[in-house]
Every structure is written in structure tokens, then in C-alpha cells.
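Heads up, the chain below is alone and in the form predicted on its own; it's given as C-alpha cells.
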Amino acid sequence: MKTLHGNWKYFCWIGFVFVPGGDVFAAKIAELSNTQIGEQLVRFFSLRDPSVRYAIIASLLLGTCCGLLGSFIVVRKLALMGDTLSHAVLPGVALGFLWTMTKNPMAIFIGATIAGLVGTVVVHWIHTTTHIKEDSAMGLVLSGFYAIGICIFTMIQHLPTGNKAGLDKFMFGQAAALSTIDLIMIAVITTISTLLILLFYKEFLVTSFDYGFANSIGMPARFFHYLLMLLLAFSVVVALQAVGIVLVSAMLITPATTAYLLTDRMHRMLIYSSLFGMLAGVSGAFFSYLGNSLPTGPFMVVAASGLFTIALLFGNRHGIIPRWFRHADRTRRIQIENTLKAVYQIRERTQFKEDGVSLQQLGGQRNLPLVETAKEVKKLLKERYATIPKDKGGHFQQNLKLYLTPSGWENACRIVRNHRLWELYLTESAHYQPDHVHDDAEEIEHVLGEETVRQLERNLNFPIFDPHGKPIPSIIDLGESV
């Protein structure tokens, strides 16, 4: 203190706290509120501040731990369990403090773990002994335990040292307030969780996706369920100081749901979820550092939610925007295939004596006006499925002829073959009436793959005619026609 001219107010201004074991770190990541943003960036990425180093290491470890365990919680459809445990441990945090009357990490860890396990047992007991569903049981435990914790916290605040205990950090989190013991506990729990998941990956996988099957093959499914709940309780407890009781469930669920949008393989989901958790943790610490002493927990959750939003909008598998583009492309392809099929049907009525089809004939077959027919033709021209002459003004005329290119004719024959084979399949194998198969064939003709079509041909003994007596284009006929 003498080195700082004995000014106690200076210590209060930069927010120093003393933690067990003699370590002193800033209670807020952003120690200096008057520094320029450029200097803050240099200080953060240079990792020269102990508080920054502790916050980043803790964020990386918690991101890994929460990402791994959260993935199994999400696929088991137990997302509310993380929220239940995070609120159920609050009485344990308070009792752990009352045990030693200090914010002793080990005492709080033991108290919170016991409270979390008791909450898990109560949820299971309510669900198995009553008609109450599991989600309702979790809601009861969540609200009940949380209310008890708030009551004890209120009592602590009325103690002489209650306002100075620093227990408020457990509500919204403050990674910079972590002590060496806190960091060691986070590292130990993350290491144990990772090793157990790697060691029993197969068992966790089977019990997560098919609990009944796991029991039927003699696997101790209940044991692995409670082992996962125990690891989940540990991770919730060690994450409280950094993320907070209110937000720890978000760090369990949000990275995992983000990964769930991007893959359908469990091992990839675990990797993605861990990476997203670490990225959200570091991002939360970074923005908290720049945000002039704001808590890290909310920023971590905001960062995780931002990653989820990006995956929701742009994810390759389930993203809204790629899905919209795929839907638009599929709609456009179906329209093109319907136009090609109409050209085939027009030529079929003339026994293929006429090569060209007029726009008026095509519009009549498609039941479209000339303007809409011209738009359909333009799509064929763009795909090089057809050629058509234009008048000197570059406009389409009703009497002009449309001629399919070899690739256009091949696709026209393919779509007609799909349609008629499916009609025959429904009448012969599914025993549909011939006059009831057209609408189903209209839907399925656009999604049948070539391998499926050839299997249909083999099953139907390479038919020549459909149920209505019309010829089915074959691959050989298709090659000869082109």
C-alpha cells in the first residue's frame, strides 16, 4: 500500500479484491476506465495483466466443458436440466458461505454440488413417483430451490459483512474475480469431464439416443445418466463465478444448439460445440474488458447467442437463408421440368413427327398465358435446354417454334419416365386405382434418383407402358431419341 502512497481510495477505484491464497486480481477485467481503446486492445492481447490471463484461461476451459456436456443435454432433450441445476445450486452457494463466513471456493463448491445433486434426485423422485412430467418436475425444483437460495442470500446481506462478501458475482458472473483455486477447480472439472466423455463415448452416445436399447443390451444406462448429471452439476458449480447462476445454462445450451444446426454427427457436434463455447467465452471476456468494467457472463451469453444467430441464418444444413435459396432453386427446377414434360406431351400427341412446339401450344398445355409461357421458355433457354428464334425486335411470338436441345430432350424423357414408372408402381405394388395415381406421381417425379428409377424398372420387369397405356421412355429409347 505504501507503494501507492497509502491511498486506499486508489485501491477501491481500480476495484482490487483479495482472494484466498494471497492472490490479488482486479475484480473487473477492465481495470483502467480512462485508457484509450487502442491501449486496451494492446493490454488485452498482450496478456500482461493477470486478470486477463485468468479470465481467458477460465473462459476457454468453461467453453470446452460446457460445450461437451451441453451437447449430450441437447440431444437428450434435457435442456431445462441445465437451467434447473444452475438455479438449484444457489442455496448450496449460500450455505457454503455460511459454513466458513468467507467466500471460500472449496466450501462453496461442496455446498453447491450437494445442492445440485439433491435437486437432480428430487426431479427424478417427482417424475417417477407421480404423474408429473419431467419438464414440470424440473420447473418445480428450479423455482423452489431458487426461492430458497434468494431467501438465504437476503439473510446474508443483513449480516455485518454480507454486503462485502462478493456473492453478487455468482448471480451474473465475473471472470476477473476468479482466484487461483477457482481456476484449478475449473481445470480439474474440465479435464475429468473430457476424459470421461472420451473413455465412455460409446456408452454416452447409446444412452443419449436410445435409452431403451441401452438397457436391452445390458448397458448400465441409469449409471451413465447419473454420471452425466454429476458432471453437469460439477460444470455448473465451477462456472458460477465466471458466468453466473442466471446465465450458466445458456453457456451449456447455446453452443450445443449452434453445433446442432451445423451437423448431424455427434463427434462433430462435440467438437463444434466446444469451439463455439471457447469462442463465446473469450469474446465475452474481450468485450467485457472493453466495456468499462461490465460483467463477463452476459457478454459471453451475448457472444454465444450471436454465433447461434449466424448459424441459424447462414448454416449450410438448417440455415434460413440457404434453405430459402434451396427452396427457390427447387421451385425453379420443378417449373423447368414441368415445362419439359409439357413439350414431351405435345410432341407425343403428334407421334413425335413435329420437332418444334409453338408457344401457343406450350401455353395451352401448361395452362399459362403467353407472358408466363415466355418466362418459362426463357428459363429453358438459360439452361440451354431449348432454342427458339425471335422476331427482329427480340420478342417471342405465338407462332414461333421451340426446339429442345439434346440435354433438354433427355431431361424431358427422364421426368416423363419417372412419372409413368411411379404410376405403374402404385397401381401394381400399392394397388392404387389408375385414376388416383396422377397427383402422387406429379409430386414424386421430381425427387426420384436414377438408382431408384432403375430399381423400379427391375422390380416392374422393365415395363413398356404405364397404367393408362402410354409408353414409358426407357434409357435405350432416350439415347436413340437424342
Contents of the next structure:
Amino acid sequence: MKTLHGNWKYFCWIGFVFVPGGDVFAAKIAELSNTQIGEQLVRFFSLRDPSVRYAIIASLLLGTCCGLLGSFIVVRKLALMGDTLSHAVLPGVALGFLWTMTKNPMAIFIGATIAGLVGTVVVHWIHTTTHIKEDSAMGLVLSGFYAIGICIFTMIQHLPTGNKAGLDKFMFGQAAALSTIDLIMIAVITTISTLLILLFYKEFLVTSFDYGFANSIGMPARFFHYLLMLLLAFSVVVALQAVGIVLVSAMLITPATTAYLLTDRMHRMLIYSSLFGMLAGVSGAFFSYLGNSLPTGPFMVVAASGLFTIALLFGNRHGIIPRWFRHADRTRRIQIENTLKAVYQIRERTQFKEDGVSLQQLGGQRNLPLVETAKEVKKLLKERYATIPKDKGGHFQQNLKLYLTPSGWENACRIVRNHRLWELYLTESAHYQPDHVHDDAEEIEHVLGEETVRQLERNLNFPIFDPHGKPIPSIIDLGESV
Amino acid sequence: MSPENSIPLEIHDLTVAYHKKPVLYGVDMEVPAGKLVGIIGPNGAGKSTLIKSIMGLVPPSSGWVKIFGETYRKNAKRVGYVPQRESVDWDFPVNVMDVVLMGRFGHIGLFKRPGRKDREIAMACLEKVHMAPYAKRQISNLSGGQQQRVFLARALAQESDLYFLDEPFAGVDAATESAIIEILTELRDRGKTLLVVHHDLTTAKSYFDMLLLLNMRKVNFGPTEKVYTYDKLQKTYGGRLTILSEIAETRTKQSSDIPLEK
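What's the form predicted together with its partner chain like, now that we've got the form predicted on its own?
Let us now look at the entire complex, which starts with that chain.
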């Protein structure tokens, strides 16, 4: 549903801005390649241009504001609400302009806020009075209001009178075009939102987590919900000029979801989210400046999405790559433990008289071709779990044999012990048939912790034999070396 | 706060409707102090709705509720609540301690944060439900039984006189169930009043002092030994209350399709 809206709204946009401004845009993109990036960088961060100062301050403020509110929007599962609200303000912006026939910030602010709030009320009304679900209601309002806005805008474009310059900036944002009044409004809304969230942190927290409980302790949960919606509407409206209607919801959602990937405490999520918001905001403003007043919004959102991608890939808790490493590490450890177990089983067959184990024996026991077996053996050598004696010339002997080191033997005994204890536990306590327990034990042996093993020993009354009659290596064996 | 002899919970002619369809009809009851009360009835009997409307979460269409002789809002501090476990998002970015501290929020003033004393109370409550070692655990890493214990600890941290528990035994292991019932009995012995939504008839008899049999209306309310009889249970569970639900059906249709005043 979302992509559908996405598609048509961009067509509308192209229809009414790119046609009149097409040449200008092409020229600006051409300039991008000619610009001295280093020089621009210095000019940007030295804050020489007042417009750059405005853009940076506005981005930092908006980053904070959207980051804080966005965190609550995300944990309340209202992400789509932010999108709906931001699109629903468009007719308000257009009517605000028609009211004064100039780009008066106050008129546009009032118009946009009213339109946004009407939008949320309509969503609420549709979803409570009919059997239409909330997501569909939001989809309806989002597209309906946006379409009305586009229609009025197209009409304005064809009006002979009025100062229409800069009106297109509301679509994709232009931080460098902010006026002093715009900046003051951003500062006021950010201050109010931050203060309210700090003051009512516990109220926002409990109403977001457990609405019913919050109500039951006499907290006006509904009031805090509407307060959040009101702050959301205000921040969306003041952010329009800098970020643009189309993408402002991303500034609410993306930094907050990035933070959500990285932490599991609400207060940290708020901090991270506002930091990411600021970072994305400033990067957006910078790239827009670099490209000589390219729209700011898309660059901000690209930066925010970049941060999200990094968190998704490398984040410590949910990151794909750390998870992949952890998985690879675990697989490697299991392989090593299986090889050690195989050595134990081979030695067990000779009543532990033979110390050395040949590669052929090992391959047979683990059911692996020789090449694979050699790889597994290399892992053991690397971990110093085993050695292969060399002859005087420093070459491996003709018929080479593998000997476990004390630590290797200890681990081999441990893993066999885990396996057989678990088999015994399954047959004794869980009443499994003895021939059903092997596969389960194959997996469990690698994950049993010391504590669980001790508990198993106690429960099974320090057993000596497994259900198949084989001796369970005892703690004494664990200390015995080759 | 209020006179010693005041009744913890008094309900008069409470009727609740969802989307104009009545789900509870004219419930009257007075719950005496120091009782462990089970609310029993088939699915859709309005058990959860009853406690939600007592607490004002679902607005009643008629009738009134008094908590220790006052409105709910006035005495909200004296009420503890354990909602159904599924009612919240367990991926929410808080840990076990954060959740239990929420039980203190009703006692902490506006603009204030939980202090050391609140943390101590919360920790003691976690110990009571044997969850103290999990205080720093993120809530998504808990099993169903552990989640239920955390909710119970939060209610204990509320230090209330009247408790409402919505299906506290749903989907928990036997160990948790007996731990919970032990805590509930102990609270009862300390003079607290507890109302528990329950759907297991086999345990209802041994767990509760009093039973409320509910099926869209109050079928019966009284001491367990008097209420837990074949006839009364049959009346609660056996056979839908056909006329009542038909009328409800018709009324809903009428109010939405045909304007009543024609």
C-alpha cells in the first residue's frame, strides 16, 4: 500500500515542480561536479554564511526534536501515523498560502497544524465508527489529504498574483532557505517538546508501554497520547521547510529505529535517536550546500538511512554481521568438539591403550573424506588441543598420528561426559527410549554449561554408565593426561 | 484515608456496551474486605470487561462503581492491576526493574522520578516473586511465566488494598501458578481484597474464597462452597442466554440501520 502511494505522489510532484524548474535543476546538478569539495567543506563548517548557520542550527534542533518524539512514535507503533500526519498537512500549507498570498510562516504554520490535526481526527473517527481498520484509515487520509493539497498547489502555480517563490521548498525541503522566523519556530517547538518529554518522561513511558495500566493508576493516558500527537503535529509542521513534506516522517522514524536496534532501554534510545537525528540533519544540510542548494530532505534521509544500514549490519545486539560471526564461531567450536569426541571414541575402543589416532581412523569415525579430516585436524593443532610429532628432519612422519594435549583430552572428556549425561538424563528422568536419545544429545552436548552439568550429576546421583552401558568419563578422567 | 468499615468494591447496575452492543447487563455486587474472589464464566462472558469498566478503562453505559466508598479516580492509588500479559509489547525497550518501578508511579508526584526507596520496594517485590536475579534483564528475554511474575511484582509494588488480576494463570507453568496463588493468599491474609479473572473450573474451587459466576450478567456471587454447585455452573456455562443475546443483536442492528425515533 505504501509503495503505491509513494509512486503516484512522486509523479504528481514531478508534474508540478520539475516542469517549471527543470532547467534550473539540471544546471545545479552540473555545478555539483565543478565544485571544490574541500573548499566547500571549510566554508560550510566555518559557518561564514548566515544561511549555513541557520541550516546547521535548524538541523541540530530538528534532529533532537524528531529523534525524541520519533522514539515514542516507534515504540507506540505509530510510525505510519507520522507519515499520515506529514502528508495531511499539505492542504493546510496551501490554504495558509492562499490566505495571505505570501509565504507567511505564521499563516502556513497555523494552516498546516489545523490540517494535520483534522487528518488525525478523521483517522480516529473512521476507525472507531466503522469496521475499517486503522492502517486503511491512515492510508485513506494520507492519500486523500495529500491529493487535495496537490490540487490546490497546482492551482496556485497557475495564479497570476502572489509571491510564489520558495513554495516548492515545502516538498523536499531547503534548510538554507530558512528565515529567522522559521528558525525561531523550530527552536520554540524543539524546546517545548524536549522539556515536556523530560518533565513527563515517566508518564510518556508508562502510557506507551501499558496504556491500560497507566489509566488504572489514575494517569490521564489519553491526555498524554493527544499531547504526543500535538507535539508531533507541531514538529512536522516546523520541519517542513527544512526537510519537506514527502520525507519528514523519515526523520521521525529512521533515527529512532536505528536507536531501537542498538539499545533496549528507553532513555538511551531517546539519546541515541536524537544524536542520529542531529547527525543526519547536519549531513543533509551539508550535502545540500555542497550541491548548491539541492533539496535538503532527501540528503538528510539518505544519511539517516545510511546510519540505519550501518546499525543493521554492525550493531552489536541485532547486527547481521556480528550475528554471522557469532554463528561462524559457534559452528567452528562445535566442529572442534566433535573431532575431539571422535578421538575419544577411537581411543575408547582400544581401552585407551593406543594414544595416537591416525587421520584414516578419525575420518572414519567422523564420517568425513580425508581432505576434510585434515582441515579439522588443523583446527585442533591451531587451538593446541593436539600435536603431530615430526621426525628428526622436521617432516611429518610417514604414517602420521595425532596425539591430544592435556587440554585437548580434557575437552574431549568433557564433551563425551556432557553427551552421555544428557542421554542418561533423557532416559532416566524424561523416560525416553535409549535408542531415541543420541541425536538430541549430539546437539545439547555443545551447549550444556558447567552449572547444568553439576545439576545433572546431582539429579542422576553421580552416574558411572550411560544408557548404552558405556562408562561416562569421570572428573578424574578429566584431569588425566595422555 | 477512609473509614475502616468501608466496602472495597461496590458495583451498582453496571451495564457496558461495545459499539452499542451490550456485553454486560446490570451487574450488582458488594465485595467484602479480605477476600480472594474468582470471576468465572465462559469465553465472551464479559469477565475482563467487568474489571476494565470498574477501572474506567471501558466506559460503562449505565450504573456506578465505588472503591472504598469513593469514585475510582479518587482512590486509584488504593487499586493494583495486573492486565493480561498479551496486552503489552514485550519488545518494548525496558528492563524488568523499569517495569516493576512503574508500580510506584501512582505514588510518585508529577515531574518526579522514582527514588531510592522506590527502587528498594521494587527490588523487594521482585524477590517475592523470585525474579530478583532478572532485574536487569530486558523483558523480551523472559518466558511467559516470568513475564507474569514481573507483572505481579509491579502490582505488589503498588502497595494497594484492592487488586484486579486479569487471567494471571493463563499460559504459565505449574511452578509459577502455585507461586502466584501463594502470594495472592498471603495478600488476602493481610486483609487485601483480590478479584481474579479465571477460566479453569477445576482449580477455582480450591483457590478462591468467593466466586462471581458471570455470563453477560451476574449469575451468582457468594462464598465458593455455596456458589460452586452443579446447577449454578450449568446456568453459567450451559446453553447460551438466547433471548438476552438475541435482543442485544436486534438492538445493535436497529441502532445502526434504522433510527430509533421514526
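What you see is a predicted model, and the numbers here were worked out from it, not measured in a lab. Rigid core (definition): largest C-alpha set, two forms, superposition within 1.5 Å. Numbering follows the first chain given and starts at 1.
Colleague: Treating the chain as two rigid parts, how far in degrees does the smaller one rotate relative to the larger between these two forms?
Modeller: Expressed in whole degrees, the smaller part rotates by 14 degrees between these two forms.
Colleague: In Å, how large is the C-alpha displacement of D440 between these two forms after the rigid core is aligned?
Modeller: Its C-alpha moves by 6.9 Å once the cores are overlaid.
Colleague: With the core fitted, just quote the Cα shift at R347 between these two forms, in angstrom to one decimal.
Modeller: It moves 9.7 Å at the C-alpha.
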